[in-house]
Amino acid sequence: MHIADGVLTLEATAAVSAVSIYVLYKALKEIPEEKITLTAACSAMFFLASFIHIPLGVTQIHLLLVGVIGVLIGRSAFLAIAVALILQALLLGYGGMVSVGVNLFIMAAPAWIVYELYRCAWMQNLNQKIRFFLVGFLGAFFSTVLLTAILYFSKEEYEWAAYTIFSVNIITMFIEGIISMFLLLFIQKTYSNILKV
């Protein structure tokens, strides 16, 4: 879901990046000391998950695991994903340095949204497997919605690309849901203390 440099208008890139930088600053300022190690681990997990990707027009489809990252570290997801995105842009050529802020918003904001939803009573009352599936599914869903909306409102010629990207990523949402379910079941079994609400 990386948007490459030069795809969006300068106005769209600047506006979305400004929001990302503000939340990144707040996350950096308020990160709990005990979450620093876990944030670094989440950054590595995000970096590695993106290795398996399929190019699709102006973007790519690949594993994100933003829902899992969200429930593990909340708003600190902006830090973890920012580091991973910068490394991906510099080392692998995914996206680009100019569009890092936009890509950060597309992937870290859903992690934070899933974290807030995960803390809600209705989510905690769901069957554990369904709850963990929803963590992955909703993370990919919100990322796709943001990517689609940014493309749709950036340039008129991206309207068709936005619809196509959303349609293709429906498969990604289910894959993310299943992988996240198994991953969180493993974490629940082995490191249950980091999944406490």
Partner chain sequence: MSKEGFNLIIALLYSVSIAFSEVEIYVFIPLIFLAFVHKAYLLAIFKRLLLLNVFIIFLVLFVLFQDHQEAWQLFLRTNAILLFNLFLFYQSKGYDIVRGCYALKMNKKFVALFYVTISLIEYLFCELKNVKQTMKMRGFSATTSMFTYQTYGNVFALLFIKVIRKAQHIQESMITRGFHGEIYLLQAQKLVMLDYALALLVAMMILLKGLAI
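Okay, that is the form predicted on its own; can I get the form predicted together with its partner chain now?
We keep it simple here and write out only the one chain, dropping partners and molecules.
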């Protein structure tokens, strides 16, 4: 899901980064001091998720956890994911410093969308397993849609790459949904107070 530096055009990077920076600024302004550590915990989990490889046939994938992070901390996901992305860019080489704003938008905006959807009455009325599945599935789905759209509109040459990325990630969305469902069911059973939105 990480777009490396040098892939996108200046226009695409500047426009998307401007939106990310604005939301990041608002989130930073609003975050209460007592919520900093919970946000840091989500940030650390986001960072760690890239090290846990989930088998998928002959290949492996890693989770994004953006849906789960969104449900736990809402708009503060922009802060949590920004810190994790900066660390991933500098320590691991995933993404880069110039494209950090774009990658932040691709991964944090879905977390916020999932948070807002999770609070809706229709979502709360759904069966618990389906609701938890949707948290993971929609997080990965919106991330893929945004990644695909940004690549598609950035350069004409990326059109087919964007289609391919979307197609390949469909299976990933389902696996993210299934694992998120088990994850949230476990949390609901053992530590339910953190799931109160």
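Residue numbers count along the first chain shown, from 1. Under this definition, the rigid core comprises the largest set of C-alpha atoms superposing within 1.5 Å between the forms. Computed from a prediction, not measured in an experiment: that's the story for all the values here.
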C-alpha of E34 off by 2 Å or more between the two forms on rigid core:
yes
